[in-house]
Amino acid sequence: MASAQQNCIKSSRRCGKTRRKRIYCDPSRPISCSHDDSLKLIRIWMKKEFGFKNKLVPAVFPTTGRGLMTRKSIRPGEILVSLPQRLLITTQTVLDSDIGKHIKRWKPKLTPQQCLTVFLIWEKHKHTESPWFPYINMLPVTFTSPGYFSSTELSFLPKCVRLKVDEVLEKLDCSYREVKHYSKYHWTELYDILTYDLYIWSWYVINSRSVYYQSNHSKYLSTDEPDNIALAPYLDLLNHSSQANVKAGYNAITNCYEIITYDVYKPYQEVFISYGCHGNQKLFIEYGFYIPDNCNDVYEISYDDILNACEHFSVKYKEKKLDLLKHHDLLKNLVCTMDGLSWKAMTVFKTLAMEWRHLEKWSQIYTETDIFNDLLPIVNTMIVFILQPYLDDNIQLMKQLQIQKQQADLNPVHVEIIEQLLKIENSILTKTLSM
């Protein structure tokens, strides 16, 4: 989808005058991308090709950037945009087009996400010859998603989000190695257009543009991963808002892929779809981008910080404890927010600090709120122990980071995306421990 941190699009048009007084464009206001050639072209190829008509039109925002706006007042129930099934870029797209004999041969089978990423490169390499050309066209050149971030960059991210890009960075490797070795003996014609950065390229536009389509899962592709994802020409420019109400589907009746607003616009304000409720840590990850005061936004407690309490603080009866609390499902998702420890998290700290005459009337802590309160300063010692290094590292890592940035060459969006996830993630904590 269209990323939050996209450079705007300067208007170089004259202002008018009106009544002998010249009127000044407004910061606050969109800014049509009339003027954008890219944009022009894929509605003028999606009008001709497709039959492809819609109320939103692409302008640039003050605060999200590119994305689309209504001329038009729409009410709750009325459809944002219908798009051809035609006009979706699906695994089935790639199998029948012409490069489909080479991944219907490939060993081991491609994942879904694969197979879209290789038919974005080969058909970016085609250029004005490929008949996806006018999407293609209109996309970024690059992303503020992890995976364009320098080594140095990402050394400032704060620990817990360091070590989920470091997987997703090494699952990313490991799949253009993959590709690269098999086109070498296979199809030497991909393997000779085939870098890194352009694999990285084809991959993001993929994991953040995509919407879910689910696909009748192909024999010549891997089971490992579903088959779910398409990308959405046109459709794939609406940000993302965790507040939208929408609705979107596959339609078989009218053969069309719809987004269904339950929300009221009026002329000439930006509409949002919701990719779901993430907090800003996610939309980093997957998408390159964060947005304000994030309500979805949380600190996970790992499970490796809860084994560290219990041999620091030589928890009794740890096992039992642990198996308690897996049994009923607890010791998962522990998070804190701005409102303190989750109920969850709380419950598994105050299980931790139980004797044994507590532990025998465990079952309560599903119905009596205030029980085992006693045990609250052994539960806020422990979150100390926990929270508290992490907070400390963070204060550091700014603390560099504003150091660094002053004579390092890093990329300021990037510094920008860092400092607010060290700024969220030190708000929780701070606030989780003064409570």
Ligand SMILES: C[S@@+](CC[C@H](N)C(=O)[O-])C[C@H]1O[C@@H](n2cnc3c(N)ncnc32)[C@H](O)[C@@H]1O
Given for the second form:
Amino acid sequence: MASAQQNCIKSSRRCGKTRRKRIYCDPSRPISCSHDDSLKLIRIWMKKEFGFKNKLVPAVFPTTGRGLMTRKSIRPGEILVSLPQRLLITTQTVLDSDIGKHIKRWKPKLTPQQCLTVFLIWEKHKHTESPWFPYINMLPVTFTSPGYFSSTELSFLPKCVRLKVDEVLEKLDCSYREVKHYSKYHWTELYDILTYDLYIWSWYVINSRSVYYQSNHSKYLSTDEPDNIALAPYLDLLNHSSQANVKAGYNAITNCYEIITYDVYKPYQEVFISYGCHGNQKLFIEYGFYIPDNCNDVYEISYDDILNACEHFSVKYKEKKLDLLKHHDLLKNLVCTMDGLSWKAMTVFKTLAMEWRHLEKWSQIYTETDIFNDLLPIVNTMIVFILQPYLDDNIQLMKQLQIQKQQADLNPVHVEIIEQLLKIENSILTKTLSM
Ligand SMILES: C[S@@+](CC[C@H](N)C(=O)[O-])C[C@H]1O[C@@H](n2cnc3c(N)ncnc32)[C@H](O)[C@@H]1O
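Could I see the form predicted in complex with the ligand next, after the form predicted on its own?
Okay, now the whole complex, with that chain kicking things off.
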């Protein structure tokens, strides 16, 4: 086994013994993956089979884990990765493969994500016989996504995250049962190898590593979901930063999937892309991680909670107000952040608090920032009514988690994620309640 010292990135080829020792002691340095056989194999395979060359190399970073690092400076406008189209795994790749005949016969038709999930399971089973073995071999064997949390662990998540997770896991379970059921009667080789564990592994690979790639919709696949995902080997080693400024897409001239960065990187820095403007709830649910100080974190107020508040406070002209708000598209994405209620949410609560005389000049809400501020005390009462129970709930969950983590068999990585999600939500709720 390679020692930690051997694995360290050296900042200069000429560095002597003392320098190497210092680098070894520095926990903020990335650790080179040059001794990882699976990563060596994928690079050799991509170069030999596809002529793929790249200036980014895999490394393990202290805060983000395995990712890609540049050895040279990168300037804005540079191409980070240019992946030949033949290296993408799209639904067309699946339909053209030896299992295409099964996919084309499937009833009811598979969604694009199910299609890719089944393909990955099948190719993984083929092991070294699969042309994709070098890629599948370097994929993580487990994830920290909700499907990998025990039911006890899930019960400690903030309520609104738990509700969203329940929905996703229900969908995942349903998708598995559909595939298992169909394969039992029409594709027994798949049925024999298919387990729920294998299915969720494959599902999360597709969910957390796919790039946006618009395929021509095949008549063999369900149109319930758009066909716009593809696996992009090697490129999918890039981690997420909400600050990353990149452009990604297929270049029809070069026939490559390209990522261009508009950021500056120094040698030996981790290079990032952005998976989207996601808060930590979404990052956890879709990708199984969170980032500290995420500027996209929000707490979303549900429509049901708005209706409950209307009921509790016997809001006057309720139907008229809700119609008005709906008409102006103000009843969706009602959030609060570390800056308090969003303008949209504030507008909804001000409207609910209005008397008829206010409603008559309602449209001024768009032009005058401080208008209707005489309604703020009522708005605050409604906010406390809605948000305080969630904050109290989270404080209880946090207390119970501290006790349970000493006793129960909880995964420490999962516990850390749960604690962070609770803390983030508590900060937003506390800040909003104190405004
Ligand atoms: C497309 S992969 C990126 C490469 C991945 N780290 C690997 O080792 O293969 C996406 C996964 O990387 C991890 N990830 C991405 N960005 C991260 C970040 N900023 N911090 C921590 N983990 C991150 C999450 O586990 C996510 O599901």
